[in-house]
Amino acid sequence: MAKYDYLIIGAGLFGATIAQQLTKKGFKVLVIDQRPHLGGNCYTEAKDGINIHKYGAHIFHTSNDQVWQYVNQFARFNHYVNRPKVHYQNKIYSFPINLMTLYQLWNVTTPEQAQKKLDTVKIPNPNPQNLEEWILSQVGREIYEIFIKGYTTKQWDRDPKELPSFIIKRLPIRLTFDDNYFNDCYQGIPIGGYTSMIQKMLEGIELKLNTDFFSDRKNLTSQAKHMVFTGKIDKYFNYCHQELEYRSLRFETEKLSIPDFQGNAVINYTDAAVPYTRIIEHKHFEFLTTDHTYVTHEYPDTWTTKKIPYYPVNNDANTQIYQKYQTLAQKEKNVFFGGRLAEYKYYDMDDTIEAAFNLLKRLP
């Protein structure tokens, strides 16, 4: 007889939300994760009073009232607003692209002047077919070269001509001095880090870390009536329709015996000659005053099965492969798939929670 009502594979934000809500409804739940810690890629590690974003910068932002009310049950959020800067050929620019950026480039001082300048540099294209063509049609060659081309090429290891335009359409382009990267109503960092928040979400729920589902699949599956799988969907089906592609990341973190390294949480390095895409200084996420600091250089990396998959490569070929796995998933009995790896989809954190809420409506 099954010991649990639900087995949740993955202790990241999606799995934690599912587990917390099911437990609240009275179900007996077991959560497992192959890593030695909970939180997935949101995991933060406390070092010398600073919470290190171990797997890259995570800024919570949402316009969904339900999601915002939900996360505030488990953490108090500070007033951090994401205002990254761009470093290109020894110059610092305001980012995302806004009126200050355009002033730095072209000395324009009003929205009207900025619009007139943009109209003269845009490369008209009524039907852009890729990322490069789309951004050139919006802001022209100079902005593309400074802010987009090198960074995108490094991040995806592909010429921007080979990438779909939806990747860049998330980037704000404003003719005001608003340099907030996001347009959402709510934004911040959980005080004390994401690890503390997710620990509170999983309070009272049985959790087994360092537990690989695929190493003990038959036994683990037999212990629960239902299962929610948040891992790689292609691996679940033993790669029967071949592997899906990802991009990975590599992080180099160091402690510096100075109070401040760069004066900002995130600075993007968009020059193609610089091997990393950004430097993160973690103390600025929580407005800390210390005599030391931790900085992380973030490098794009070719993905292999031994590395962490961060970004799905959502081109036509991979989309077709995923759809085949999705068809198989729909035929699985008592197994439900969700999250960025199981759905082969990039999710912001608020999208992850919203997707979990949607799956919960379908669970028996």
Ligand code: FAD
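Since the structure is predicted, the reported quantities are computational estimates derived from the model, not experimental observations. Numbering follows the first chain given and starts at 1. Rigid core (definition): largest C-alpha set, two forms, superposition within 1.5 Å. Compared with the form predicted together with the ligand:
In this overlay on the rigid core, Leu163 has a C-alpha that sits 2 Å or more away from its partner position between the two forms.
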Second form
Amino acid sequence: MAKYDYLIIGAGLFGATIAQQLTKKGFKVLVIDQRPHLGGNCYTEAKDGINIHKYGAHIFHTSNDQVWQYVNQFARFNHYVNRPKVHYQNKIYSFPINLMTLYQLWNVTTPEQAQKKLDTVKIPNPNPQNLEEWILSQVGREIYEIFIKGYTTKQWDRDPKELPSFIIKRLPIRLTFDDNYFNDCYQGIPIGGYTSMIQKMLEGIELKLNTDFFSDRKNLTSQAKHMVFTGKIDKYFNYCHQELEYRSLRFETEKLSIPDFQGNAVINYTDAAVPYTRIIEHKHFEFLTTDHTYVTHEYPDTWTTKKIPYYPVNNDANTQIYQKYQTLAQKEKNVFFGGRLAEYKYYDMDDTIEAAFNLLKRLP
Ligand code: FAD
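Given the form predicted on its own, state the structure of the form predicted together with the ligand.
Below is the whole assembly, all chains and molecules, this chain first.
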């Protein structure tokens, strides 16, 4: 007789949402995670009164009312709005590109002046063949060099000439002074950190950390009637259709005995000569006034199976491989797949919760 109705593999936001909702419906649930903590990549670690975003800066933003109401049951959100800056060759620029950025670049002071200048710098191209050509046709060489070229090269370890233009689906240039990175209705950081929010979601639910599903697959599978798997789908099927590719990241975090290092939570370093892509100063997510601070340098990294898979590489080859795994997944009995690793998809946190809500409708 199975001890649990559901075994949830992964205590990230997807697994936590599924576990919380199933438990609310009266099912008996066990959640496992291979890491020593819950929260997946949203995990925040409290250090000297500051919540460190251990796996990269996480800003919650959504326009989905259902998702927003859902997370607000487990945390109060502060008024943080993401207004990153760009650092390029010792100059700071307002970002995402807006009228202030164009003023800093070209001294234009009105939307009309900005539009005129933009029209003169664009390099028309009716049939752009790659990312570089497409961006040059949209914004010209200066903006491309300062904001896109070095950053994209570092992020993907490839020259933008070798990248398809769909990687940057749209290049928002605002001819207003709006420098809010996101266009969503709701935005903020959970007060107390994401870990505390996800702990609340999992309150009263059995959780086993440091437990890798693949190390005890047979035994764990036998303990539940159904499983929801949020880990890597290719690994679940023993890589029978090749490995899916990822980009990884490396984070270097240090404590500084000064109250403020950079005056902002996120500064992007877009110069190709600087090896990191961003510096995060965590205290600014929470408006803290401590006399110390923590900063993290974020470096893009080549992925190997020993590293954390951060970003799926959704090119044609990987999409085809993923589709083969998806076909296998559909044939599995009593196992359901979801979340960023099982669906091989970049999901923002709100998309993750929405995807979990959608899967819940299909669960027995
Ligand atoms: P995960 O968080 O990866 O959780 C999956 C869990 O499954 C992990 O804890 C893992 O340890 C566990 N697991 C995997 N395999 C096994 C196994 N074999 N056995 C046991 N456990 C296993 N979203 C936003 O909305 N805003 C942001 O600002 C933002 N910033 C981001 C920055 C970075 C650098 C990255 C990479 C992502 C960012 N995201 C952001 C996206 C956000 O991280 C995801 O939406 C979210 O983490 C997805 O949750 P998940 O549960 O699907 O995956």
